[in-house]
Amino acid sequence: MTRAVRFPRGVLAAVSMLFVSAPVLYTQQAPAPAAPHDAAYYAFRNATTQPPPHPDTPVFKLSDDYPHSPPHPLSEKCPAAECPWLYVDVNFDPTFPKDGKSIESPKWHGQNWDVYLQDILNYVKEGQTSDLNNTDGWRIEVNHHTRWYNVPWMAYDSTAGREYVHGTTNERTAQLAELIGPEHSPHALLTMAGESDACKTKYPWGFESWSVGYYNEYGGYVLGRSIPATGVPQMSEYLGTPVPAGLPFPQGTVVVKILTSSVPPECVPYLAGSPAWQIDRHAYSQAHGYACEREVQISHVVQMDVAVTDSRSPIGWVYGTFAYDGAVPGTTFWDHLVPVGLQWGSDPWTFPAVPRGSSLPLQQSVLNDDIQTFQHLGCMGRLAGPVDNPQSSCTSCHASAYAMPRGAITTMGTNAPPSFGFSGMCEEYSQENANYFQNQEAPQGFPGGLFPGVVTMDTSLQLAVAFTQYGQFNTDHHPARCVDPNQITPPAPREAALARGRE
């Protein structure tokens, strides 16, 4: 049975990413006239709280001037000069045992996967500063025109919604064991050898992760159709199935996400030299952990995720992850950004989607075996980044991006898939795990038929959050009061955490 993950109404679930169809539109229920602000106000405001009158920080402005047409006709393939990764010779087909012969997982070198991800990185870093510094942050303009756009409705939630400095939102709290590896046990949860006492004393509640995502012009075109100037999400049809207007995302769509963590470099040495961004995040105390009150504090860029549409992929998408490593030779931020790997499916023939005795080596994740820093990866070695859930994976998490349409309330685990966790995730073969680690492509529904009312967001968790936040606004007409973040993501008991570190 699925365990409901019931976030307090208005709380933004952990976010990570991502989306052209028939012109038939369904008007959603209008917000109540008594609302203190209309849907457009909440959808397109820059942050949950306004910056002070004279800020001494950068100030984020939502990039929402969405294109009215895609850069190229959607019937044509994105040209090689713009989307070179679509022309890299890679093989997305799985290999299955035959004639008693064993099979291997894809290889990082020699099969062009390293070239594929490097082409995406070259596109993403174009026009950005060499050090991704705090003052410039992420530049939305490339070659004097806007390339990058944000998803609206991310500033509605009072607890974890968009902050005013860099536009980041609060994600899951990362434990130190997920950053430095189990080899440092028994200090894996709180600190690492050499500085364990200081880190354990100063950060008993773990570390916050705040991130911001951007879509390129192809994705921005879809966002403008899904959520127009009224702020009310719109529906249409694709292949006879209701979907948000504009879905699925067309070929050429690129998404980039910058993830920061409050973990200091002295606790995780490989973050030395990583960009230090000012983030208006939850105030912290050693006695009580993270509180609703926000204050500008330093967070370090620890991870960068990318995602691209590719019709050769069985799910229509390819996800990639990079980790910052200050020990790698180089003079720029980009030199220190090390590829972790790529993923183009959730490996439904690998445990826990199948019993252990039937499990096959991974066929839809390829990992960089040159990386030197500890990476916890995801379930059974599937791709996941340093601050991601190690019981999940990039594609399986994003494949659960569904939401209720037309202003209805979305509740994970009740009427929508549990994106971020359920009892036994990755620990046992079960129908829940089989559903969660299945491959799906829009406009397919979530496997298992347990959530018939939700509609696909074509792997975009951010778009799912937007629909969810609109549903909460349409019901309550105003954001809920902030809930202490420690009540949402309480720290794991030390004994259990240390046991995980020894596994």
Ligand code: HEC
The other form holds:
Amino acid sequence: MTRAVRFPRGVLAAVSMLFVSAPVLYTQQAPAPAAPHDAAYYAFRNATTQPPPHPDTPVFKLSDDYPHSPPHPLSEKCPAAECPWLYVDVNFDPTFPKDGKSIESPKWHGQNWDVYLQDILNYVKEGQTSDLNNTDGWRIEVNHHTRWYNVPWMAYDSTAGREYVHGTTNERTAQLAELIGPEHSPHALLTMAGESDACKTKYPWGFESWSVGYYNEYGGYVLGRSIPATGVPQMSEYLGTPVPAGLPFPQGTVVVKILTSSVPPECVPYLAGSPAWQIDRHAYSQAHGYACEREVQISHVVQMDVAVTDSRSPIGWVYGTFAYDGAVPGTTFWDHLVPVGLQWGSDPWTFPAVPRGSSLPLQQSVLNDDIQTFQHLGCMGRLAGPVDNPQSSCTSCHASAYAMPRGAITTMGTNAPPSFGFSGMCEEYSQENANYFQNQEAPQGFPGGLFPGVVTMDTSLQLAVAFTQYGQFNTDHHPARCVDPNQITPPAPREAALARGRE
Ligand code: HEC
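Given the form predicted alone above, produce the structure of the same protein in the form predicted in complex with the named molecule.
Now the full complex is given, and it begins with the chain already shown.
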């Protein structure tokens, strides 16, 4: 196996100086490099691949005309008419066992959590089509004003970068297979909650999920400050700590993410009738799985994630998710979008952040117990969505959003937290699990002190992607060649992993 070796830039400079003093070594001339593009080009291009000259699909345009000021002064709280969820009476405080009495987890109904998520949904669906159809996709304008903005730099990566139809990026979580090794094949990542056994056999390579995220004006204002028109990420200080300029995200920030899956609806009955989007995704063959080459194919919208800032939350954020369910009554897409739950922390008092014997019932996840059609749980019942890794959870993965500043290379698990997992994730009480299932709030560092160089992205993994991509650009000056997705993950067809599971 060959591996690219990366030298620190100083080393390369020193090596090339040696060559300059010994010109006789230049016997083999390298071909002249193609004209280089600058950071702004890569940061703000619409997609990794270009649409054909006469596309018969929608064509994605990056929403990057970021507002120069927030909709309301940041000294004022987002008004109730705009951000009603911030005014919903919910209790973010954990309770602990006292006087031998046991404690209970939060309840979906009766404690206003259902109201909280419904208020966010009402805001998010404003101005969208009733069927979230392929032609309109996600509309960025609401009442003639741009409400929704994208994160730059996500069209840099040749393998997983934005495609041109809806601007989605691929989430085959490559790093996981590398980090935890083939014997722990993360096949669960590529399956769908509720997938039939027949489909597991029929689709041995699993399914790809492609998704696209949008920030509202409060978030867009911050994005424009942290990554200005030059495309070069900027830093500033918050509470004496280096942070990307404009961070943390102010109250009023809302982020929405639409997730699609290549799974055919006949494999997961609850997807019947879900929006069918054209996605320019990796070509698939039964024999070889997914390839670099891209092809416009149908995917279905399976999940919609939201995240909002709320100063009452111990991490400054609340994460929520919805799943499509064709079985519930209703005529519009939104009628079929079932709330799954909310999470405002990673429950550091619950296994695997503590030993099993001292584990408490969950206090920072609340799940909609009306759902019966499919399983949707993360580690020990923490919140995760149908296409998410069931050994993680929304806030634990997002709490690991850190990246190297100033154009340095970010490598998850080496100089940055292992967002996608590590050996033993959710399996045993360990320092790694305690760090991963922990609560910190920007500008605090990642728990455990193992990654001193990184800076907080205030839970934004898209911003972490942007910083990471800029670091690669700053080092290599051009995107790495696409790696056939099946070369990255899964290391073996899912069949093999399933067989191992049966042994
Ligand atoms: C194992 C890791 C992981 C888990 C678990 C996870 N996410 Fe994410 N999420 C990501 C990554 C990586 C991105 C950025 C890449 C992208 O959007 O394509 C992201 C992006 C997002 C975004 C866009 C804003 C941002 O932070 O970049 C939202 C909102 C979001 N996720 C919500 C959720 C919710 C809600 C859940 C739980 C139901 C969840 N996520 C679970 C990895 C995770």
